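Just one chain is shown here, as structure tokens, and it is the form predicted on its own.
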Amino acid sequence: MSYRAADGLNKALIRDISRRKNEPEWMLDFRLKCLEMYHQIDAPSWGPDLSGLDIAHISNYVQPDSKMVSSWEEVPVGIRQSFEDLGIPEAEREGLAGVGAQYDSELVYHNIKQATAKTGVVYLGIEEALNHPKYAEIFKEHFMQLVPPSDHKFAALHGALWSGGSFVYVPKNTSVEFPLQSYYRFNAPGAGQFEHTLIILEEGADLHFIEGCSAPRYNVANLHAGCVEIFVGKSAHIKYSTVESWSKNMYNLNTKRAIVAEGGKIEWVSGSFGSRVSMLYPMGILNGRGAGMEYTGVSLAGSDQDLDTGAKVVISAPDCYALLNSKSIAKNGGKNTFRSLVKVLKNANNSRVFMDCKSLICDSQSRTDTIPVFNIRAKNADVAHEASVGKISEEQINYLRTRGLSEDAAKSLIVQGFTANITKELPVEYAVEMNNYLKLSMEKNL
């Protein structure tokens, strides 16, 4: 790394980050206001225990020894190797329209294929968009409008400390043939990462965006408090796929939110693994007639893990729909919670919501909970919820053992079957990564 800020959070740090990034005055003012809000807002009184997270002992800005480049060969060898081990350049060559790679607090690589750029699609590092003569105004118009800093304590923290991330703009009636991908690698112990993703789709646009996250394990707490904001225009569609395989010292307090206009659709596909604590609830605001949201999520909690995940949907227009499908696994004393909010406002008649939550408990020490909240104000809406909790049966294990599998291999196969319908929603390379993670976790008792 070329620079690591002193631990803690204060105005001097905020001014230093803004100066290093050569930001306009309005962004520095915004950061300082967010810092004030952070100190005024209480931490969540519900959900996982966050007492092990001490901001005073976290470095909230770590600058890698590399500037952002558009040529892979220009990335320093050590950083480049970290991403090559994850298959990032190979994936870019084989089937991606563009790739962004972030290392700790800053982007080190960002590139879009020329054929995609010619269609008018914009894929920039978000700080480049902030200072870009053509996109600075659209950035300012949309930045932290869906997730205002006053929303919760860690939204305010993100507003004060955000660094790195991606800006995507897809013009009217433009379909991006191949996915765009951003990958976040967290390599510094005892530090925080606060990337921001801002995606704007005009009417009739279509995009698949892939997000990957990983970090090595350290013996001190790390914090990830990123933010994703997506604006989906009329009849536009986006699929946002995420696989988060953080290490077990990570506090993952991420916020993701989309607003969807008439006839538009947001698909959230989420795999949550690793991390000591996760609080992650992708949200769709269905703001136009016939808008839709689909959420497909899987999470695996092992020893010393408390994963509190789920989804939120707010419907404010008629004839909308939402499908929420979740599967969670708890093992080795892990705790898994599915938490959801469905809010159907008064004028959202003829809207439909279906939620299906299935949980699998692998042993007597583990725990899983489902906490759905429904607030239905429309007189004519169809809302249904189904939940089930099961355990791996001895009969299944014994049957597979008679076929030559060990007990751990049998459990691994059962778990992969349990999550199969969600795995198939992921891009191939991420589906392979997820299955490998499940296999390793079950067979190695992680």
Given for the second form:
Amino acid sequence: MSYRAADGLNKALIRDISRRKNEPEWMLDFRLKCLEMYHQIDAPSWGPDLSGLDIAHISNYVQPDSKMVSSWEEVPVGIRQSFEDLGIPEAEREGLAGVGAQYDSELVYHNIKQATAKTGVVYLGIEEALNHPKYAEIFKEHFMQLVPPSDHKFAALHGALWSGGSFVYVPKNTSVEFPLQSYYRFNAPGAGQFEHTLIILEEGADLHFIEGCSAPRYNVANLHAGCVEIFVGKSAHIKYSTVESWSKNMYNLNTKRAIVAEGGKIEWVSGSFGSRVSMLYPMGILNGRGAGMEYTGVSLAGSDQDLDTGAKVVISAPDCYALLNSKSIAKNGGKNTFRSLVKVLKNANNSRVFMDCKSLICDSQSRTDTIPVFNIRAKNADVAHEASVGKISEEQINYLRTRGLSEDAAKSLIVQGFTANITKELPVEYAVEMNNYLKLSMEKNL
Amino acid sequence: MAKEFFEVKNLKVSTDETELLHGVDFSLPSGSTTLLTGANGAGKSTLLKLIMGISPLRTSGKILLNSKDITKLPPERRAKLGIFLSFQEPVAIPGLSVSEMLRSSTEALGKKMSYMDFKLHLCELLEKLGLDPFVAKRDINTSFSGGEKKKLEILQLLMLEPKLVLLDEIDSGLDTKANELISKTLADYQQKTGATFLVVSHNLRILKHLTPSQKLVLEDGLIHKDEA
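Starting from the form predicted on its own, produce the coordinates for the form predicted in complex with the partner chain.
Next comes the full complex, and the chain you just saw is listed first.
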């Protein structure tokens, strides 16, 4: 039977979630401490308006009528169909090393291909890792160490309510040939989803991890406050790609953070299209000499959307580099904000940072802002920032119209061109999905 | 006498302050080539844009294609009826490749072609125009030389196969060899399809292989035939 917790947030709910998951005592204590912190920490005084989000009227735990299995055949038909519609099982057959699928608060499917598992790569449902005889200690050592619950109000909320998500461990010098993908489907109206992704790459490891999110639209507020923590070992590399197409009743307050050792690299690729409000700033802490971070992000804000996205990088070692490349589009009264923090600490000499953000405004009702913050303490660092805001030109539209395209189709092609250098960073099926989404969104005025 | 394929009747054009065209009349016989000349600023490009439907200026009068009034049609509808404007200054669209643009255009114009056939045809046309196949992947009119941009206009023309071709200074910025190639290509196209050409040119080099049957002069907001 599926189960939906009563709306609101209290100790009884936390205890109930912990009991249902058979958690060790330390995790229950941790959750309860997080709950206290949540009540103590103020909501952000900056950024989008969160007044439509009332935690007292949100169900913070919704258990689907299914256990986690490793065969799609065993997933109940209705739930399986929603993932079939998203093309997840097909993508798994064609070119993924493993797939995790979460429905509301719990995973319903998690599987890794045998060939990948044989190389020592571990891909588990996060609750499995918590109780695993071999990985429970690693889990405890890393869980919410990069994103401590004291970080901000919704990190504390996440700590109290986390449920579902994936645990990945890639051993030394192991390259995962095909991507791993976790997909989060949110189906319950007026509910919250708080999945946790924990990824650990040992020295010289290499992984592409894909995260996808979507939900049907309801008239009540939904909340997504997930958390991603990535530990990138010496000379290891991870590409973390996300395409979020949440429905427009979603408050997407996600926290993503990676710490990168000497010579390692984190690549964030981020497509933000959905949600009513997004506050999402993937962060890299470059902690060893020569570490690197690349952020490539695209966001499209339409009517009733306030997308506050960007990236953060803290460099605490010499010879590091960061490249931040963002493209945003605002239309039909949508609001886009690119917000970034670049912090270069005293000992991070010879580090280089280049940031480029371009915005496109499609009409006079829409708005775009760029809020970069630089805090440079090293004596010798090379930091550059470029930003530009443009409109779709009448000349470009007319040129395409003379070639037979309607005005909307012309705008859509121009926008696709604007985001092309970001689309090519995405896996093919996501690039196609993103272009289709842009096309639909521009032409049907979604 | 050839049938009047295209007609402009009493076309007046004005900005908020001035009237630029005071009632222009002319017609183009089917399958013919017409040269349109006039001093700089006489309004030749404006007239071509009006025919294509992309001039924001206030107009009155009529534009007829095959006796059908197209005066109020948007540019995409005119393109679907077979009108094509080769731009004097082709417009760059960063991130949109030549191939993607042409694919979208052919689909919008309802040309049935499999993706493979489209690619093969595109490669043939690129070769015909002396362009590298890699050009198909480059962004349209971005980082191309002036001559290459003109070739891209002709590439689009050959792919979209229009019936009425408006050429605005197609021969400016072309070297002798490129001019020869384009003039010959256009003449071949006209012979093969029976398309009607309206050509604006200052240096007349494009006429090397095209023979105009009439010459129109746009002067002081009026058009008259140059019988010479």
